[in-house]
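Here you get one chain, nothing else, as structure tokens; it is the form predicted on its own.
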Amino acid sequence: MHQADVIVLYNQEVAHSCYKMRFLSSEIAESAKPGQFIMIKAGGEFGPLLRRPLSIHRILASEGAVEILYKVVGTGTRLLSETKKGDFLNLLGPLGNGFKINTDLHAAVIVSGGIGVAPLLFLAEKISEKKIDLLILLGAKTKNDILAVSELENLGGEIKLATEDGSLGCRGLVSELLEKRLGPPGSPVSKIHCFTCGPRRMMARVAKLSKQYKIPCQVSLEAGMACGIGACLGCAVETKPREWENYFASQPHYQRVCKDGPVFDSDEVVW
């Protein structure tokens, strides 16, 4: 984990209210893993007190650069969107536990909803490097909300799109694309692993399908964070206790998205 002032290389709007930023940080570029995140101080000393958690979207190791993809949803991200080339930002990272890519994996399915693609490009690049068959399912409300298509196409995997209004790809939910691809219940599915990030209802559906087809599934959760290092307990989510953990406890069991996640096994999460 590093705390540093980094210089911004560019910060561009790539879709309505969605921005891609690149900054120099050789330390993060060398140590980050897919699924991890950073905490950025937006607006300088006069900005909001708390940092903003943002997924690592992409690493350009040869340049010592890092990319983030984010959507403007409040004061912090609005201030971040106003950052210009040459500005400095103070950040902390990489943080959290990322995705795990099993060595015996034969095929991977990535399921993304809207801005949920933010941590998944880095993951897709790592999977592609390992020569693992890759299927990418991207979903959103409209075509304007589908992000990072060109970057994902360059990886050579198969890509399918779904929009709720039918403006791009299939009309419907991205989870429906996954269900169609898996086939009828009981269809043989071997050594496939599912990775997903997006709206909670979408991930819950993907988790349910993965359990039905007995496919391992990892989910990247989002939560409001104050510290990003597990101290404030503000990002706790309810999870199922492990067999050795609170086995006889009747109280709800919680884990911290920032410290224990943000990536969890889908079976752990209480949806």
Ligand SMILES: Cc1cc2nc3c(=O)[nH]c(=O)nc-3n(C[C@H](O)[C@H](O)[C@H](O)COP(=O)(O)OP(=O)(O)OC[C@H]3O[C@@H](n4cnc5c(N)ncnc54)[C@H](O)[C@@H]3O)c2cc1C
The other form holds:
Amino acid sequence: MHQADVIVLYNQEVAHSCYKMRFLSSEIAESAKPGQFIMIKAGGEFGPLLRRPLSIHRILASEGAVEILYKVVGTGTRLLSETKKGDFLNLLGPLGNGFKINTDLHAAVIVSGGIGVAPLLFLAEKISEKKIDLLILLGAKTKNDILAVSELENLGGEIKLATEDGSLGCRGLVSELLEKRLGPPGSPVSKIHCFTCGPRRMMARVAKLSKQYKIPCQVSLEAGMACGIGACLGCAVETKPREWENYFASQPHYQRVCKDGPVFDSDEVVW
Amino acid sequence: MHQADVIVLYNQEVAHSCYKMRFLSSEIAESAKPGQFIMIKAGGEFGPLLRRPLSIHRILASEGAVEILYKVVGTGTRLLSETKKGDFLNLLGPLGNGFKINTDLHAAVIVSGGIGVAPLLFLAEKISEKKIDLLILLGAKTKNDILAVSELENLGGEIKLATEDGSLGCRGLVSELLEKRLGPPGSPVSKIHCFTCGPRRMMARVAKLSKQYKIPCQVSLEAGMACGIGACLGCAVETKPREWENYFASQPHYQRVCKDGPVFDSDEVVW
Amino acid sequence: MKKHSNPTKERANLSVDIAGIKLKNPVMPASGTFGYGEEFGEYIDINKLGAIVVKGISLNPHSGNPPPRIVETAGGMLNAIGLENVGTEAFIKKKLPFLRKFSTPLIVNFFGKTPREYKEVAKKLSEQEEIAGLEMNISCPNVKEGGIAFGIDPKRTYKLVSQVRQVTTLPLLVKLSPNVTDIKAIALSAEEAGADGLSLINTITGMAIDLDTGKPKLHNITGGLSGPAIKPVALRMVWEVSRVVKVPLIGIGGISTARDALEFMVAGASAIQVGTAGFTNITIMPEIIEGMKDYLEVNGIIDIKRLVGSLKVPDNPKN
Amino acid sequence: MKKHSNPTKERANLSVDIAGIKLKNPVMPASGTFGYGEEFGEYIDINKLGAIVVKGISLNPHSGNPPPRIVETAGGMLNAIGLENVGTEAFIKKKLPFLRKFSTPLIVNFFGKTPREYKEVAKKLSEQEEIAGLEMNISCPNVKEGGIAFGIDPKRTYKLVSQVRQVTTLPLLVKLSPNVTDIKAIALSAEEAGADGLSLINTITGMAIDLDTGKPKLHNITGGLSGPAIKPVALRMVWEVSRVVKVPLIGIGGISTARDALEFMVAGASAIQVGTAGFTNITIMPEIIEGMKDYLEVNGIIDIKRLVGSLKVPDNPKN
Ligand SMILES: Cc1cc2nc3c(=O)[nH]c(=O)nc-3n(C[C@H](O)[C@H](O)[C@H](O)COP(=O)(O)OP(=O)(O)OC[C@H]3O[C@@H](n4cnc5c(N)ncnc54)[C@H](O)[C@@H]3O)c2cc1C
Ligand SMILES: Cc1cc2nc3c(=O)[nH]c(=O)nc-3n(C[C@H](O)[C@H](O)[C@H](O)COP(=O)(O)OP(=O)(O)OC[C@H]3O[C@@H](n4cnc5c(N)ncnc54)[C@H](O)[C@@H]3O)c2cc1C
Ligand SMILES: Cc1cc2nc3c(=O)[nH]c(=O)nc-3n(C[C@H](O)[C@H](O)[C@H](O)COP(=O)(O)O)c2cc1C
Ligand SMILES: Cc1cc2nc3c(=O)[nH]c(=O)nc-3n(C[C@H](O)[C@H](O)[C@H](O)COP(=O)(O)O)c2cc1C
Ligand code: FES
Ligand code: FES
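Could you output the structure for the form predicted together with the ligand, given that the previous block was the form predicted on its own?
Full assembly next; the chain just shown is listed first.
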């Protein structure tokens, strides 16, 4: 974990209002785990006050480079999109806990919604490296919002697509793809783990399905962040208290997305 | 007077931490008078909140272009110095009253201190055009702070230099040059007008000399500004009340540098 | 905010009524940032504004504070103009003739150093038929009571507003200071004393220091903070006050975009004022008006009045 | 500020004494922005700080407000964490062991919902010898008296501080809320009641609205404004208070650079805290310490204590 000015190698629009950026950081390239994120100061001295959290999309180990994939939704991401090759960006990371890939894992299904694919490419690469069976379900609003397909295809696993308007793959929600794939309720689906990132409602559906099918499911959550390191308690997400935490009694129980997450077991989260 | 985004044609360091910038604005080029200024928004959306006042240094009438000459002293001018050819800048102007060049003027002396030369080149050009005798006294801390000499030389008038460290021209203050030139007190110096811009203390000295020698003297003052158009009353400078303004009675009397100035008769100003 | 479909694409209705003053739209300048109108008149069409609000007027002319009077801060600025103004008489003689040329209602901001002065100014201004309403600035130090501002105490506020109320039948807006523990109490006092509307907020007292000289950056030492930096505080105060008073509110503080303006209306303001933002962009008010119109039309809201106080919170009776 | 020539280029002395707590330098984190120290410990050398200040502790654990808890504003941010903390017992058992590893004095920020709770926490914390001082946050709502904050009224402040004073011999700092009409009166009450020092300011209450949903951006509706936006207000309050109290002050609010920090000291603070700025730059505190040292040396000021309260104003007795 470190804070540094890094040099931008590449920053291009890869789909409508979605950008891929590559920057040099051997520290992050060497230490990052899938699911971790960085906090970027967009716009330099005169940009918005707070850093912006962005997932690590891919590591280019040989070059000591790191990629992020982001969607322009407001001032910070807009300023980021205006960054040019050769510019410097100040960032902090890698942060957060990342996905856990159990050693006894036989098969994994990755369920992605929209820009939620950002942390999932890195995860898919790691899973592939371990020769674990991998199914990737990619969903988005329209075909223009389906991202990173070619990189995922390169991994050789199976990929299924769904778009809400039917412009690519199946028409419908990606969670329906998952449901179809899991078969009728009660079908035996052992030793599969599910990993998901996307809009909160989509993740809630995937979490519910996983629970039904008794599949362990890890979700990568979002929250507005100030510090990114667990110090300000700004990024709270409501979770179910573990047994020994019953001192909170009747109060709700929160965890920090930045430090305790961003990846949580879907069972923990109060959806 | 108008507010517009103008395109930068040129922006280069011309002396240590002093920059010359040229931008396109036929409106300003056509209507500006020497001594007027513009208010520039430095750094765009995320720069400092308020515009910065900068004098019109020169008009390139045939190109519809305008030049400013500025010294980097803080955030706004630093951001301005980072502007590149082809960038857009938002500005408001021309503003203020400008120097008055009387029709019966026979001889003029321009006394400049440091970056104070900024509005004086434009003035010198106008005076030269009118075939009025022109003496230019240029002062600065060191030879590196003497600006716009070659442009002034092109006008063909007489130029005398003074630096505080003696690294160029006479060693000493530019006001001493003026004093020397005016001769012993009581010497007849009729129909000369003095025009000055520079550090306040230097202008105060020039004003005092002018008074001694009974030479009309116009000074270009500075003040922190918010609106630049006379609406906020932020840029007050204390002046002597004119007779009909005695309703202010015992209170001090202020004028607005942006609207009533920036050029004042040196007699008016409370130094 | 309630959204309504607007299939016929009518132009949204931006007109509002503040204490009986009918405005074409809810956007007006904040006192002290628009001079006496003449200065901006060269740049914008004053007839397009919801109202004109001029620099605060007192009985006698004031020359104001020695410079420096302004300094920039992060996302804001401090001013210590010191209430410079031409005085009531000169205002009427020299400034009103220009202002009466417009169809836009004129609101005159005023203040006094004593309750008597407040009353006298209000009376004199009320005799001018060009004036549509008065905005009473109660953040001024009361010279009679040791220089403590009138508007920081509910009782003092009540007394002062009542006295002024007696001398004018013009719509009376009272402009509140944010430098108080409980702005609701002050607002209630002003309402009870007869205010027809409340303008909030005035500037927050702040200070800046020049480290290199070891001196304050303002000659007056302290000044009033305005601009985007104070917007969250202003929005909170508008919302707090809107829940306790019945009179209409004018929201002020850091408004720089149409969205800012609409947020204040959602919080409970029936109209808004733009101050500091006009220094950076002289055409900001017409732009805000257009932006509000566009936003309403895109979102199918045909009447801006529906937005006022529509904040979705569990206990908001307006939803 | 007085300048002294420093021909021998001695390193400037940055040490200060706050209410009997000896600090290597005047720079410490602001409560709630530094967690329990562990979080920043991975990035900076805690031994270099003037003091450690931890997140506010209450008697029982609090889980805090539902999200969203933070939102960015112009030059600042709003937070409505809701005083989430592990409670006194868990703090002592789980957090103190880490904090006692450093030579840096530990100041524990705390609060209660009732005067009784305040006293109990203070008592328990005072039994821990690792703790160098207490910082009492009086901006919390008093549940017994209808949720109105303790620290907005001089009498309530006096009463509460006196009660806590009786149960602890540790240096007692009282942290003041800026949401008051007259912070001097609150400061004087706290001093009179036995405070050894005052920390100011806490956050200014503000609000943000999401226009598109029509809802507040914070679940709690309002939150506390911090960051550069509030610096002018904080500086003004430090200066005002420094002129009426004798106890040392800790300046807080928007400090992001060494110059900011030094300005607060010129205004009258003997030490300063850095909050929001640490979110943008995790190494800001060591950088500020170095920057202060450099500034002093370049300007020939051998002891930082000379700067405290040195503001050049006509009636400052310290010049
Ligand atoms: C751990 C983590 C990892 C993330 N990884 C990525 C990523 O790899 N790629 C990517 O494109 N985005 C990612 N995000 C979301 C990203 O941080 C936000 O989109 C970004 O901060 C928005 O900044 P902005 O200044 O552009 O928008 P703002 O101006 O701050 O906000 C614009 C709009 O976006 C909404 N918004 C802002 N922040 C968030 C947020 N965190 N979640 C949901 N809505 C938000 C606001 O409410 C507002 O409506 C991640 C978020 C987290 C917490
Ligand atoms: C009518 C007018 C015409 C001007 N013309 C020119 C010009 O042609 N070329 C040029 O270089 N400068 C000119 N100036 C001065 C110029 O406006 C300031 O240098 C500039 O605003 C500083 O902005 P900044 O953000 O770089 O500095 P800031 O960060 O705002 O300030 C840096 C330092 O400069 C001081 N400072 C800021 N503004 C002023 C000011 N107006 N006068 C004196 N000191 C100031 C501050 O106190 C501070 O110490 C003019 C000023 C006026 C009023
Ligand atoms: C330069 C300046 C002068 C002001 N003069 C007055 C005044 O005379 N009377 C008054 O009631 N408010 C005055 N104000 C306060 C503004 O009307 C407004 O309440 C405040 O600036 C907040 O709005 P803003 O953030 O949009 O500027 C002044 C503000 C500024 C910046
Ligand atoms: C996220 C956050 C949490 C805070 N929590 C506390 C707290 O628990 N107790 C307290 O006294 N102040 C708390 N504060 C206030 C800060 O200590 C400080 O007074 C304020 O943020 C102003 O300083 P700044 O502008 O440097 O952030 C908190 C501030 C922030 C931003
Ligand atoms: S962002 Fe500060 S604790 Fe997570
Ligand atoms: S800068 Fe506003 S009146 Fe001159």
